[in-house]
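Consider the single chain below, provided in structure tokens and representing the form predicted on its own.
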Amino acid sequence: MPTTAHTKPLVLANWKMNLSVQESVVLARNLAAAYSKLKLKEHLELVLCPTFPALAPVAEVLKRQSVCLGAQDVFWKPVGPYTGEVSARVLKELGVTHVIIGHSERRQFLKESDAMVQQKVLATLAEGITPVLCVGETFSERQTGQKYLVIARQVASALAGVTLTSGLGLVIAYEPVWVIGSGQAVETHEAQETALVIRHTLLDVFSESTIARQVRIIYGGSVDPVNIGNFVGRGLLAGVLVGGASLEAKRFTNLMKKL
């Protein structure tokens, strides 16, 4: 059973701190004129997560295209003394629809906590913006028998006392820590069973019906031209969160065209 009533996968390419500010600005134009002339847009919908300092120059190439514009973080206040931090209310302003919020990677350098991304997907939905929720177990949890046990505690502890009202969206990526960077994806069947795990544990905070109208249940971790067939398509799967292979322009066209 699909959870979610979109009928194009989604694609979200998260370049981390690889770019430069110019090279993010070449890298959206080359691939925002593959989408318009291999019509991928017919085919899936696709959101560009530059840095922060990339995010205008990259809206600007972006905003008589259709592809979308996505950060890789949030603060959760709208305004305040907190230095170096970026809100949800100034991500709205320069264009952003989706935002990513607890990486792995934050969790594991910056150690955001479950509280912490909790209040990030809750500022991020109160702007109208879609959280792109990562999810994720470590190799020592999965190793120990506390996979499901540890992305079912992730799931829950963001979305408490979240709503999804009409119009608001939310992607849930399942992305297995271990396998992030090394080139090595999980077999599908995983990625499905973890898919419906994560569906369970939403069921215990929306309705069937705003799953399936408002919710994504994503795959992400060394996704690449060659196994990305693998996870869109497959039943529970809606779409990917794609990191290294995002980079390169011909690259990535190469991985949407197999969609």
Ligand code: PEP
Second form
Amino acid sequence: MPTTAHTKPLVLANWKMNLSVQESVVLARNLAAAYSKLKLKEHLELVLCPTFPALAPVAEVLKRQSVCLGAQDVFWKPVGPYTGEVSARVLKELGVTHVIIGHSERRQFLKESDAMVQQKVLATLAEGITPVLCVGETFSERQTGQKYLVIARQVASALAGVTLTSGLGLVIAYEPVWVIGSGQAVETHEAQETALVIRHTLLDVFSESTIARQVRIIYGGSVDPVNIGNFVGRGLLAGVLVGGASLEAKRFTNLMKKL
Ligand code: PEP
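Right, the form predicted on its own is done; let's see the coordinates for the form predicted together with ligand PEP.
Full assembly next; the chain just shown is listed first.
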């Protein structure tokens, strides 16, 4: 098993479009306080991903805290006439360190293609921000035996032309689409097996040492305080992306306390 340079698990909170700006600020404040008080920094790296308009006020809350700020999307051009879009350049300016890219909700509802995802990964890395590339199969792709083909295609196409120069990081989140928001995570062995497939695909793009030092594979999909131990630190899994269970300070703190 390859060793990894990242010793602490990575925990990302994806708040999606569930909270107002004010609610995001309050939750960030409560979580930052718990993270500091319980010395959770010794056990995990935490990234909070609020809705775009909440990024600046949440950044203010996280100032002088060791909790990182993440965005839920990015556009692939650095500047120009792209109404409604947000560039990696602007995210960087706000203090964003991670960007979720290719989430299944965007692939499904916004028709985000593999080509768009690849452009977003390149643009994000160009600003020195860590992409959190989401990949995962739908239920019907799983039922028809296409799961690993789909995942390998999503990883390979998103990383076409990507080089990870030193100092850059990349996170691949395995998120089975049919499990997201269902309250029922996949079995540990299924997440581990998929992480192995992802790693094999990564070996076509990066060297073993680059993967060990700069790439993390994590799991997302109905992770909660009860099942968190099934995923973090198991096999190749180096962290979690949490949606629903990250929306309430006490519940999310309980989840982090398990690490
Ligand atoms: C997600 O959508 O990224 C996610 C992991 O959601 P949930 O934890 O609610 O399944």
